[in-house]
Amino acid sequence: MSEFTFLKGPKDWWRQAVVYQIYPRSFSDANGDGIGDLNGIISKVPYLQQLGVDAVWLSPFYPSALADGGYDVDDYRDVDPKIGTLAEFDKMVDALHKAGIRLFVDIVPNHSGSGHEWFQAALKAAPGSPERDRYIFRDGKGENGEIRPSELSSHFGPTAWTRITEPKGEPGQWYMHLFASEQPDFNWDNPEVREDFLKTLRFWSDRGVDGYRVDVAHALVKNLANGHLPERQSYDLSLVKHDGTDDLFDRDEVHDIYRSWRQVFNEYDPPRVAVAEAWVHPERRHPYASEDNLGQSFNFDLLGEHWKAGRFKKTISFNLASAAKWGSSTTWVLSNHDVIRHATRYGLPDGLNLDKWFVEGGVNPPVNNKQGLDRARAATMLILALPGSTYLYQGEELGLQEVLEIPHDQMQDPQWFRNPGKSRSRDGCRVPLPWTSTGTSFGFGPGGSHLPQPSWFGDYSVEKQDRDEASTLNLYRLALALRSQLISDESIQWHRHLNSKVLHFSRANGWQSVTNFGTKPVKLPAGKVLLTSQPLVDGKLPANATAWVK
């Protein structure tokens, strides 16, 4: 272990941790292919470091065939070839590192790809093997065994189970896959399964990495008892039980697996954290998050909030009170790989169906790019003067809005293909930075990008808004330069303001935030403004901005 870099320092630094999120693919090309590399993370340390984030969070790099873009992984301990080698991995640690920057990865154990070896063996082996039994095989129903096993959709299609053709090329068994047929569930009653990932834990671990994001965190564990199998065709979260019984999801027996996690990230110095991918009712999250199981789980209440003052309220007094409750920190989250940048969303109307209008064309109505930009920065300050962990999705820090105009033939997302006139595709918040204001690529990599960039990209590459003082970058920089001198302990204070729609609370320090929701400016409390995210008309703070006052 000698030969990798490790940052020491306190066992929860992650509590009020600004951690950045790299969708490696789409961050910046080295060797100009077209797909983002470790050398091009590498290379653009120094920005991260002057940006000023505690720890990136890399989502996946492993090898796959990239059916639901690095989510359908082939192999959990290596680098995809297109993306780099394990020696560059090792260098961009120690390059992490020694700017002060912790490494939080993707891991995904809900699922292998196709391409795993060890489904490839499934795939060799007979009915009611050691090797099928790593995943979740079942004959079919009917006659020949024709009819699927049960009634179960996945979440990229009709159905969650896919015939296969035996070694002798007769139809064979069915496979359970709740995300695309290439992205086969392990069986996690399994106690291979179980023992392989905490062996890649200890993997990733042992090179230097801080930290996990766990992939659909909640999913592992399914009712398989017996001979049931679940069915299901919706996976809207109000169809999942609340008492951790349910068929598929967030059933208790999962904290079984993650207090063994725990156990292995306690043999390191300081204790590896994880954060935990769990689309679970509100009052089931936080155990995922205590001190004996992950350490953190995403809070994602703030991606469909209205922009209104009482409802951010409301969501921020609950997860406050229930990381408490559990002795964990919460996390605030406005964009990520997955949503609509947060940016555009706020240039649309509250209560909008989203994947409807952007199926539709996304264009009516129209996205209102000044209210979302100066929306998006008020709310960005507001989370960051919270206690807990921020996570920032690449890109946001330079305002970035959502790519609509990407021609469906060049669409790479699964979840737009195999659910047409349904489904938006993800692959707008995806698009490659913009790092210079002109090029093929506007800096991304000299052989272009994986996906098309449009022609204003470069009024928001960060070579422009490097020049320019109110940049949203430039922001960036300021609010997480002067978070990291305010912040205290993981209190706050709420202030009653005149106006209803002004959102003010205060740190144990004097720290004020102060949100204006509301469409006329409102006088600030009495101190020194330290920033806004508008600038002040007639000293008082404009609609859907926020400031900083101590």
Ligand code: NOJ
The other form holds:
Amino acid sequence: MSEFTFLKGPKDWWRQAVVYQIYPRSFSDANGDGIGDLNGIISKVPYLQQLGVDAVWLSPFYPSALADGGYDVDDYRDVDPKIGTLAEFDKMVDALHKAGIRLFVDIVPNHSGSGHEWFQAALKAAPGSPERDRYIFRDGKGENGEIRPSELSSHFGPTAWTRITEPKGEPGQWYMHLFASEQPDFNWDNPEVREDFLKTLRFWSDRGVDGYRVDVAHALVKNLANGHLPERQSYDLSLVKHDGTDDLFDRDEVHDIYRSWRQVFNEYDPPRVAVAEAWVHPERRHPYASEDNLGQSFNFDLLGEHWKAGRFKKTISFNLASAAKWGSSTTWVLSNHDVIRHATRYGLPDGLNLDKWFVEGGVNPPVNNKQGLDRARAATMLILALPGSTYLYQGEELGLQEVLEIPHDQMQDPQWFRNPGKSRSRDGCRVPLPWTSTGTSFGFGPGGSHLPQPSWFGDYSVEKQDRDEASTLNLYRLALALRSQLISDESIQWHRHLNSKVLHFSRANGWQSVTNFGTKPVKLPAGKVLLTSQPLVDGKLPANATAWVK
Ligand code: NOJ
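Can you switch from the form predicted on its own and show the form predicted together with the ligand instead?
Shown next: the complete complex, the earlier chain at its head.
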């Protein structure tokens, strides 16, 4: 008998799954070192089960120097000792599976951490060596190679090139990193790199992992042939070409890699699945999700969508049709570890430049917390009623607001300090969760919290919301329980409402969802009201609210 636990089930269990993202360092800390860990996650499996999620997506838990919150991986087939051990990982898989919850893990294939043994070997080896060829090393320009090889800038700013010191002590070659300098990009033209990732996928799949979230899935293959080097700002997505020939992103050849991953996934029963984090043109999103590819691709359109019925409708219709064309289901995402929590976003004017707002202090305009939370609850119920899978981010079930008061010198995000005055910090959505209303780190762990928690966190705690029937936590629990009973085939039908600020659709079994994007209460269609995100007002659905009716 295998020592690992596997969950059987239909091969497409993920098509309409609710997946809960855990950012492990900030979820629950069992050993009291201020950093969340795998034992902490194990202790919260009953919480996840009661919440009613189908799967968990675990952000990186691998050995890492934490230059980018763990997205700088030093060993793809081990667990960071700060977080746990492989044996504890197996225990976690076992506990999740016994609770009927599947597991996605994050795979970071575009770059490793600079502590990875391959990168360390490359630093010790000579220019042109096989060790250097696993990464993207180039000579500098200028008489002594002192000028960086190209004008390419990193996603976190400024340059995407860092010069190394050669083993004998002289200034040497440069290596490319689309993110922080501690995140050297792999050379995916190198067969050893390709083979090693297949090995990693088998390693985790053999241990019972059910799926993968693929970091920067669109960036692996770059245009580097015949001495060519990309010369632009990598973070300016308006510069990307959408025909598969861009220098950096979404090149057609990247799909060859995922087709080879698919062969590995299909060695398992049920086949493993993956979801691509691919920031590509919407029309080029779902090819990553096709059956011979990863299975699913994140649709991030609602992260920036204005609170307007018409805009939501357009985004929903487009993504349902586009995913179906590629044989997949789409995903719905309102929050993750990279964006400002949606309860805060919805408390700000549509279209606000959030980076600028944040670097200018995050006070002008101030966040309207009530509007933000009302809309967040309404939006969550809306997406839960849609076909496709829903990705929830830890803490959104508590209606958590972004933490805006982290002192600058305690911020950890390289996006913040590599690009001073230009980019916001992502730390505010990564603050450890409040489990209790009072006490050390609000129940996160017995030894403090690696990012400071604000005093208002206790009001959002699980302990407090557990007792309150009207809390956001209980709304999520009810909504997920109902959803699992109501879920049906993947079609929807739109209905015209008398008020153009209302979105109304139904599923094949008569389950209807109505969202009021306007400012005045509106009438609900006939039927039994199953759940509302706000109490009805004289039988009407108030502004910024969703109701499910059958
Ligand atoms: C996307 C991840 O979500 C983000 O957190 C990370 O900084 C970059 N990829 C680089 O790995």
